[in-house]
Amino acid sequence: MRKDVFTFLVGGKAGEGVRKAGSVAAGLFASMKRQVFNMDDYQSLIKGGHNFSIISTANRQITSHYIKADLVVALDKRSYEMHKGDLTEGGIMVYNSDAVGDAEGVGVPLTKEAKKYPNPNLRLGVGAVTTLAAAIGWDKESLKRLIEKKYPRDIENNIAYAMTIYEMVNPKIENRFKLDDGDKERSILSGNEAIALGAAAGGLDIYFAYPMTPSSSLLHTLATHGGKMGLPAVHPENEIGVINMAIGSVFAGARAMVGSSGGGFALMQEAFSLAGMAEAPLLCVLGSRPGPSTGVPTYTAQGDLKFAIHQGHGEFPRIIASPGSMEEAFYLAAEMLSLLWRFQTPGILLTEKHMAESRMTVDIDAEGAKWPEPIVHGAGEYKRYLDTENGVSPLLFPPSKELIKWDSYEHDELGITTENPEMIARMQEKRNRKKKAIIDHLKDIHTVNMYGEKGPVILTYGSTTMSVLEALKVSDIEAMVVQPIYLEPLPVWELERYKKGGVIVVEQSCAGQFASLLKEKVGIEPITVIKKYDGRPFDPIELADKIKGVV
């Protein structure tokens, strides 16, 4: 085991409580006050397949698994074969011996004394949590309570299963990894609950939706939890009608949401543009996973950040803002929505399968979201696209008196259809405006987040960062990490400093996009790009050691 870190690995197939399993074991670790990241790998599968979820735990902050794991239960033989190399010197490995038959490590009997209840494949995760129980020295008292918090259904018999695999594993495994508690409990987030709760908290007023991997979980996340936000989230027949309504709703005045990934997030462009033209401030949430097509729809990637940045057709301004992690998340969707409101103009959270999915303890305060502050007309005549100096006109809403005219065609002032070349120019130059004045605002706020005061500059974005952040810890190297948080428009006047040479940039990315973003736009030239487009996130270790070959 790390001197900080306990990694425990449960794997199993789609159908067998796995990913269930990770989550239970990720809220033992926080309910004893430790922090945890816990990550899901899992195939685009219902049942079969091969699932696995990792959970590292620390007494500090971590902001990454760990793939080398100090316990591995393998529920099947497929995740024997695959993670008996993944342990940790002195690491156990605890397999179903119904499904692996004699093998090294402690085998115990999970299917055939499943098989005495009810649905008996949904039973091994509970195996797998009592084993890690076991393993870290808590007692049946406790573990009989967590049973009952966090598989109320069926209760009895999970409990009597709990307890019958308690007295096969524990005297072969008792306490063999002692760990102690943390300072404090906390709550655990996914990204996309971060973003779901950070939104609510900007005062989001209506979500809508088409499910696609892996945006799904912030529609079921804010269906589940949304109306005692009073914010319905809305299933549409397809994307087409998620982004076309949701643009309807912000014609009335309310803040809208829109998540999507991959195609489902291509057949929102022609939208995307609609939202450009009436200047509507539509926040859309990007979820990128491997392309092209369909990919691998379950796993990971930054593949997405030139489409997110040139999504639309036409010339308008957009704003696109990328989470380094959890906490971040649920502070930046309430940011975006405000900017968006501010600027009247669509904007795009651009995440990934790793930050949208993968859950971590955090500290959060509701009270530091900000809330939208758009400019609302006064009296006189309403000119919805009104030509101010800094592109940004009036808003009003119906019911009103007035005319209120938004338009998918070039228009006038007023909103009234117009093909006259200089009302054309004049009301492109009044969009374009916008840009500067967004860039004006960004350079009051907080654009970049920069980690470690002296060493190699490493530059990354989004969830990477997490990864780097954890990859300089577990190694102690020492270097400076500098994640843009807006990517659209990149706050250069904070970058231009590192274009004296000698920066690495991390990114998953098989063609480097975002290296080539920094020297299109910063004219930075990094002595080398590390890279990972496998699908799979970078492990620390494995980063750890790629860093120190460059520096």
Contents of the next structure:
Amino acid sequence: MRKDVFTFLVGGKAGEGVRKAGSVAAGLFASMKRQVFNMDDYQSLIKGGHNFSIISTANRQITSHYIKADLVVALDKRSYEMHKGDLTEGGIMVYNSDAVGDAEGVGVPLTKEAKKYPNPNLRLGVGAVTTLAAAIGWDKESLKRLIEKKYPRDIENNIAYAMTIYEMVNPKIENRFKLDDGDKERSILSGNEAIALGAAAGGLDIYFAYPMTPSSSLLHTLATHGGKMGLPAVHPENEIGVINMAIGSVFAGARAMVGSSGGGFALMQEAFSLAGMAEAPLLCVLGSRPGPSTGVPTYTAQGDLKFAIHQGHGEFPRIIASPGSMEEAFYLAAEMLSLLWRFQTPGILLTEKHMAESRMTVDIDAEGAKWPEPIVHGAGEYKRYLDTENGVSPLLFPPSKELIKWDSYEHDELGITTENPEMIARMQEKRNRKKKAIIDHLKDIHTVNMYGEKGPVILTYGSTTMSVLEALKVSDIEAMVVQPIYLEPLPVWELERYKKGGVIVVEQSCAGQFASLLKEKVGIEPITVIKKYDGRPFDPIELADKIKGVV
Amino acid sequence: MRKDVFTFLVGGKAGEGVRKAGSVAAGLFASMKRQVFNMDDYQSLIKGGHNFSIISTANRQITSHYIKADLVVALDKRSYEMHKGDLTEGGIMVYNSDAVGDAEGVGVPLTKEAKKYPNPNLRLGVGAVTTLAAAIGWDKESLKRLIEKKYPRDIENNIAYAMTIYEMVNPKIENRFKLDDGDKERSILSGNEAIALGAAAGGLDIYFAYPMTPSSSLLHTLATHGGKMGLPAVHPENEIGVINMAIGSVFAGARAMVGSSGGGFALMQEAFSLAGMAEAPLLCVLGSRPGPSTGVPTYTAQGDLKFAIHQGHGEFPRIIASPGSMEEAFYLAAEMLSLLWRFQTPGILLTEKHMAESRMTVDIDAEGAKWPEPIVHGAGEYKRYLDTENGVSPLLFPPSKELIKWDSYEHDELGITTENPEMIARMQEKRNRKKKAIIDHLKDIHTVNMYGEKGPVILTYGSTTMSVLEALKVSDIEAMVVQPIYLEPLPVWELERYKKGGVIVVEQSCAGQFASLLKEKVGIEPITVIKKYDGRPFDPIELADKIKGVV
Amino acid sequence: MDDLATYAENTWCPGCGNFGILSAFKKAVRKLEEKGIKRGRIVISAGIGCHGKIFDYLKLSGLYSIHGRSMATVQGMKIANPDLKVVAFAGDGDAFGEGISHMIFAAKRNADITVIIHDNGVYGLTTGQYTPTSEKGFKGPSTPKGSIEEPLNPLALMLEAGATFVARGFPVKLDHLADIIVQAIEHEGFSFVDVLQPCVSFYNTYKKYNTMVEILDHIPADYQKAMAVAKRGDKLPLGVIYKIQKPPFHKELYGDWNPVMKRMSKEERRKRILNLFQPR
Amino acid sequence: MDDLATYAENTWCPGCGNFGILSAFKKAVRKLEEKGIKRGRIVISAGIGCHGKIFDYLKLSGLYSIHGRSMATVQGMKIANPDLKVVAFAGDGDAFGEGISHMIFAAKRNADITVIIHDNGVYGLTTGQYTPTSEKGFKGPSTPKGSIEEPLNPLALMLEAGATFVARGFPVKLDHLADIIVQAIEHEGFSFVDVLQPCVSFYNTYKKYNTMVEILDHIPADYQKAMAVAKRGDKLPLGVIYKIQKPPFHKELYGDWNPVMKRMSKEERRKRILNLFQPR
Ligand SMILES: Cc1ncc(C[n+]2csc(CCOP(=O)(O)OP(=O)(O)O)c2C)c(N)n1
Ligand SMILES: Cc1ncc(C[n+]2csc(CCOP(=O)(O)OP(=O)(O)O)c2C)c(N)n1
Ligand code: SF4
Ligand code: SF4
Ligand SMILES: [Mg+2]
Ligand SMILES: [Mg+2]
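Alongside the form predicted alone that was just displayed, please also present the structure of the form predicted together with a further copy of the same chain.
Below, the chain from earlier opens the complete complex, with every other chain and molecule after it.
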């Protein structure tokens, strides 16, 4: 196993600044021009319980956190107990001796020192960051600058606290881990941030959402930053209001997006079908978590694949895509907007909590994002549902002298309701032809990622792709990873070549939905389906072992 | 072509008693101990427009109406124009001369005569029934008794009107069609009535629904007759209220059912998934109409198949079945209740407008209906989600000294919320195992209907089965009709034998969802998919021609 | 065929109160045109039901929405392009059954939309079931022995929810109704117009309403008085019952921005995104 | 661990107002037991949110529902078996955002249920967004510059919708709250209890409420007075604000039937069905 990765884990109660410390640590590595992957494990509660944040860093692209850490900072007893077995060889456990008592590792009285200041609990995260800084050989001055920048609220006390802890911990772990600087400083984005920015770069005009983990941070990001981009974010009464407002805004010409998780999305189905009938290009982001129903809100899963593909009653084309990295999430959000506006039908960007909320260094060029170029009506009488060869009718928006009628009922070309059998059949065919047009278009663009040149074929999708890639890297397994970006229409033309031979499928589902999709649509019969469905993303080493067990 | 069928068509404006006349005509044939099939074609409006009712009758089971009629009664001009081409050889057109003017056929001043009484429009239907009676040789006395029984409101005037019309029309068409009496008098049921009664016979305790065509008549039937069976029908504020109330009632021990069409059903998805997680046996009736969205509310389609199968986010077992006749609808409603209560998971009885609202003579024995026998908790500490071998846990209902906790979150055996990875995986597996248990059970029961012994194989499902059977009969085509009653889990074990050879699929969908399901799940590649998607059910003769074109 | 009509065949029952609403609305559009509001700027939506058919009959642009959602639809239109004047037609079942959450919140947030309720106390198009505004005892196919629920009071409920313009009309008083609609559309903020609409097929209220309606000669002075008018049981006062000024939702949201008409260029948008990308 | 507690770990923030609600509810259950209502007959439901966790903490049977639906869930329980006493716990976001339609109709139809709102003016569990009852200007992650909507008044809205029992409690006044809950559960019909619940993490209102609450010494005499109490802005009166008797929904629906406890035998049911089968 290669040892090019350094992993830092900080664990504690919610409310002790664990996630914040994790994100500061990630930023710290990024400021060293290194690459990072940051996964937060948190429960559905606001204070207490057990949270931890893992940051793995390397001087190459790194696409997963690792469960086994080189440095663990345990802010409370539960973290100590839970992660004491998760140290790498040579790894160090630093723990809050006020919470843990006497134990193996390096004890530091984080709480006692914190109590010298107001809001002691919030201070603990600063202690964790300080410990990390010492362990990788940062001097006090650099640490001070970091704290100033990242913990600006109550700066003085934060610095004083950090300096005290540094004095205590430095002698014991000083410079234990030598980390080289990397090639360039990168931004760190979560999947949701990447989608927010990618959609913005792709011409998004407005966002509607009702909070639901793991999609809430999309709403929060756009509520905070959307204004600067002329892109309002609206939080209405419920998901049904969300999607119907969004469709109204599309009618008025806005490139709109909505976001939710399974339960909220289920509520949007009726209107999703409306978008299909009205031919409204609406981009929906569906962030999955373990279901069914409320399930396990703050954890990850890929159990909504077929639910997403078959959204909405009746028959109409839809496009479903799932990004395999934060970078891809950025471009794909923009590409989906463009595609949907091109073909005027609703679509879903399918992610998981692990994609939506994990964070990673990215190299993104906003110029690479697509920008919608819908077919617009020229001169002459306008017919909203003009029956064209590929089924796509030109768009026109109010205010206009022309009559623009969008209809949830079956309709004629002008958009007037019809019950006429010939017209019904004709319009069903019109919409059905769009599916063909979409497939033709997809055949011309990049729809499947392939990594590696030889070895067994591993089929996967979404955030699991990142787990697989990291697993192969860490264990030097030679394999070809095939990741369809588009799941509906599924690029069968690209996947058919994998029908023969011992394909492995990796996914985070108990029922094996992705494997079943591949079987049904492509005829691929995998030799093994490696599944995980306990809410946690794969650990690369654990996954590598499973893959090795098969190949 | 055999000529054992007599078809009567009455057409006119909504509000002229067309549907009523159709149902009286059907009853008239049934009273002659004949069998009938009655299809109403009506628009989404209350008065005006164009409605027609077709009743085909034979002295054998008849499973479809025929478009070409032996006797047409056109109450208005539009009906005349529309149906004048729809006469069989030797068929007679009787028209309302006040509305049509001078035309080919037999004109009768139905309106002028009606105007001699109050509410003249409502009288027209009586004229249509009278015409039919004369044409098949009924005498005045018999007609009078029929009118008394079927048009009890304002009897005197109805009889007077009928007698006048009889005098006018009888000389021209008297006894033109000789219809033999049949073997026994049967009840006539619509699919929805059959489901209402079947569910009641199968132990239904309560029904919740919000009106939506074509499922409203289920609500109306149970609102009218449920009380007599101790089975209340509740009409709440919206579909979300409907299903959540229903799930609450299931928790309290009630065998509950809900019904809607695609749009209303879409709104129920979130709670459908709740039923999956809570393991609530809930029977849902989904009556399809052409979609997407509002679509064509009063017509028929089979466009919701995959939508039904993939209802709800997350992974959980479900049972989807679709009856192939009104009789089957009766038994299947009861069987579904039993199955769902046995396996404690939600399920869908999938129908179409053509099944839900068409009416047919039936031979039903209520004793043949299943009655739920769920596994109930015996003595000792109760655990709602006891992890058993087949995944099914015993039931217990309040009031009880034991603690009974149903949970929408992932939970432990007692039903307390969990975020523990082992418990999450274990419960996912528990529910997943139920799917296996369901399949094992289905293997032991009758899941696929097969008609005919030799000839090409025709695969179809739902109400389309009736169209296919009638098409084969009328054109003496020798073929084997295979109709899976269960669609999820699909009885692959029964269908696999049709993988080889030129299978024909018949369905009412533009995208060919049933064919695609068969291909994906069974590997069946049909030589042709005969589709119809203009909202109208197949006509047997038209369908027979299509089938003959292939075989 | 007048210039506000389409070729769609009108399939309302002869005598239906909806005809009056249609005529009044056309009148209102013409008056608004006289006042300088081009008809291309007036954009409509409707729910599903008899009322919804008005969508097909009006030669105005818009989106024929789904049951209970037209008021959400038009809120989206307005936020996307606040230059539009948006009107949602809704049934009583539509607005107070399926869509009540959107009604209450449109009022609460003072969304700048006009909602016209075709309040016939019945689910017309689905053949006459009781609705949230049906009298207790109403007999329909889902309540053959009579409805067992008290009706909601739409005016009072909307006042309670925060509506800034509340009115009641009656299609028989056509000009009066047209005038109310003009005021409603002109009002900046949430305008609610409850129209007492007789349904001749399932709930013929012409006689009852004709004896009970009474045209208000002035807008009640304050909220309390408006509420009292809304709750009168002996009479059904017609006219504007309440009207106050408050900033509408879209202005509170983004001031004088317009997401569609002021859309940033690709270049400008990306320049701004770059700022957000800086490693932090 | 007391006998009304489960082994579930309590994960509310230390100091959260929910602790008081939990204690008050347990007290109420004990009082009801003293009055002869066995605890096995008290059945609960909850929405999703911090409030919902009370479901796991209470050793009472029930169904942990989904966001905004617990009041529909318990209505179903009650109709299925009217011998049960059903209680829905709901958040303010839960009840007045996602689930407002069920609230209004439960009140309107006088469903015999008790709804307890953990009204903290915030979506607690999803990290502090504004809710329908948040003050205008409330800063949360979806409204970083402050909410732009006026809050709803839950008491007034429920009164308007037809609630027959309306009360307000405050967990700091624990015995008073427990007493309200007892009365609410005893009341036959729709009982609405709005609990002013401070959320120490996102909206700490202890100070504010402590200075504003005021225990009512009697139930206001009529609807008008109740409404006035509900709308007071200077003070937050605590106690039962309104209470009248009306037949509950399930009795209007089926009199003294009980679908589950009086279920017909298979034979009886089928005999009755046969009648409906006669060729007509
Ligand atoms: C989600 C959904 N549920 C149910 C329906 C069926 N439906 C169509 S119209 C209607 C009721 C219409 O009543 P109302 O809104 O009062 O309008 P009216 O016909 O009286 O004008 C219903 C329930 C539907 N289209 N969509
Ligand atoms: C349909 C749906 N939408 C969104 C969510 C996400 N969600 C969970 S709890 C919650 C808000 C809870 O707020 P409130 O009801 O006020 O309860 P509190 O946490 O404040 O007690 C939301 C939006 C969900 N679970 N289901
Ligand atoms: S049913 Fe009633 S509301 Fe509908 S068109 Fe006829 S009269 Fe009008
Ligand atoms: S976030 Fe607020 S409501 Fe939730 S547990 Fe903490 S203090 Fe209570
Ligand atoms: Mg109505
Ligand atoms: Mg709250």
